[in-house]
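A lone chain, given as structure tokens: the form predicted alone.
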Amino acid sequence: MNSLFKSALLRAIGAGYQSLIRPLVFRLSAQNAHDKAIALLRALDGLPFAAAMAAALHRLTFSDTSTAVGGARLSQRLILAAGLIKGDGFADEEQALLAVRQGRNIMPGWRILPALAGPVELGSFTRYPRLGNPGTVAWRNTATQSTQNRVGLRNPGARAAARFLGEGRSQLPKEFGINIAVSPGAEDIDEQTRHVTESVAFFLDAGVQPSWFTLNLSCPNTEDDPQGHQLEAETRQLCGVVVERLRSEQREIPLWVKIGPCLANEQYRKLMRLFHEVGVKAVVATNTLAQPSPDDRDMQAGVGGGDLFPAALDAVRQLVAEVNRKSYAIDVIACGGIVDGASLREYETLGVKAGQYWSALVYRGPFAAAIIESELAQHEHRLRAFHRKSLA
């Protein structure tokens, strides 16, 4: 397709989201706007087509940006973070495992999400499930294009949904990851071992393949969030009894790390030459930054989208610096605060090759990805149009 009407129809796609949905859906707080989403996710998981028609939408709207980062080879370098298509939680494994045989949607989005957005990285899921934290946990800073929250891991547990997923594996999307998250309140190395271990192994024994695995250290969205965990011994066994893993099972899957913003310098690169002594393929900077909640200053709550946006970026820059003094085989991804053209071209100077979103879809939409695609797309053509009048 002509990349002008490509660029022209993602301009009034998104025109009508900020003008006309945008405003229905911000008449809702952010609870309840999240609450509905999932609903209409799950809805539209089991309607016959919307998949394909969602498949189509994506190939009408998105460009080639074909990228090979962290091991893995994607087809678009913004990928859908973490933290939105990772379930329903129970409280045990056995109502986790019970709603599965009956064939309940316990991962809204699943289907529909990867087929309209492309490559996403599904989770974070923990050895066992987890309710979340109750009432309100969801909130938008509407000012500066940011989101928070305090889910606090809500996952039907690694079991479950791999066997979910297995279950499903010929719809799976061809590029997806599948996110670890280190248990809160497991607080002996060996048995976080042992978690991780174990719901790496259910997805492998389930038939599921994704493109990458991440291990997810920071989950600022809990009371009990395992920071120990990005230090370095802690880091080395957990990271390396994954890489060991998938080394004997003969598969091409690399690791990734997810790490939260404002750790020290030194911490830093201490975490990227570990990362490199170990094998890991890529780190993803960062998580969301912890900060009091809009209703209780006394309950922590993990920020996203454009508050996060300075302190990932700096993080950013101190680990692409490390890797480049070190020449690291590290991959550094960008994940925090990219809502537009503008904001990806910032991790782009850096040298960051790819990113992941999440706040984006709540202020640009559904197309979000696309619509920043063509925004950085258009300013670089506009920069090339520059330089060569100046030249002539």
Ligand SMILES: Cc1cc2nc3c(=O)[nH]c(=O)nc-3n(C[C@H](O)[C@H](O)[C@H](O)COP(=O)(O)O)c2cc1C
Given for the second form:
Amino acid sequence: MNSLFKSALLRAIGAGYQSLIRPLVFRLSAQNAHDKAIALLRALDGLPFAAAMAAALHRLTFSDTSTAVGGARLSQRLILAAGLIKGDGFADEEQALLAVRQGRNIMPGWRILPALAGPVELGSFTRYPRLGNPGTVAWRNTATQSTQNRVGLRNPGARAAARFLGEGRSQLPKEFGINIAVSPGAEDIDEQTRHVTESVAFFLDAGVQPSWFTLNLSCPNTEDDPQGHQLEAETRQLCGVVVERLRSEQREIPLWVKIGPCLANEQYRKLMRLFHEVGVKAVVATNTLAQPSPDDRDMQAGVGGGDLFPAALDAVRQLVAEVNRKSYAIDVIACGGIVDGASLREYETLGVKAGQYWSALVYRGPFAAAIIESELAQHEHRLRAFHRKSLA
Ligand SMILES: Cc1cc2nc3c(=O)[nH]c(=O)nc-3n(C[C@H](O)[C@H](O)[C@H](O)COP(=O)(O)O)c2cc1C
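Previous: the form predicted alone; requested now: the form predicted together with the ligand:
So here's everything in the complex, that chain up top.
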């Protein structure tokens, strides 16, 4: 389709979301809106023609920005980040498996969102189910297009998630990642290693072949993991066992690692060296930034969106510099405050090939990725026109 028509359509969709839908959504608290969005995704997953319609809308609105990144080939370079399609929380594994046996949709959005948005990262999944934190766990700061959450890794656990996706594997999207988090509370490195290895094995054994796995080493929203598992020796062991397991597969599936913002430059350097040595293909930088929660200053909650952008950009800058300095074969995937063409451009200028987004869905709507790409394309088009004019 004509790109001018596509960008006009996206401008109209973006303006419609901003002036009609967003004000209605923002009348609700962030928590209430989040709960309603999950309920809507669950309902849409169950409608027979919804995924086909979403795929048609995707074709109408998205342009091909295909890229090879982190050992995977993606049709879009903006990926929906982990944390939205992660599934319901359960008190224990038996209950989660029972829900799967009963045919319940334990992962709202798993069909509709990839059809609409393209590449997605599912999870985080921990080895065992988690109910997450109780009460209000989501907030927003509209002035800076930011989100804050302390969901606390609510998820059905890797075994039930793998069984659920395995049973629906004929309908799995063609491009998706699986994000595995180290279990908060599993203090012992051998226990952590067992959890991570078993989690990966559940998916592979269930016939779920993602385009990539991400190991989430940074979970700021669980009281027992305020620092993230980003220490050198532990990280080497965890990444090492997963890379080994994935290498033993017929089809090569790359390992990505997700890390937190605001680590010391020396720590980023050490992490990059060990990722290179172990064979990690990409680093997602960053997860949210732990800050006092709006309701209780003694509780930490992860900030995403505009308020994360400076810290994430700084982390990406340091990581890219290290990759270039040492010629590591690792891609840095930007995550943090990609909410418009300008923020994406800042990352692109650093040499980043792909990005992940979450808060943009709240502020720009379900077509956020296409809108952001279109804004960037228009900006570059204007820049080229300006240069042509000044040369003439
Ligand atoms: C409600 C919510 C839940 C999240 N849960 C996870 C998660 O389970 N695993 C993870 O790796 N990141 C999780 N994230 C972090 C996002 O994937 C992303 O790293 C972060 O929001 C920064 O991107 P943004 O600035 O585009 O929002 C979550 C974010 C939000 C807002």
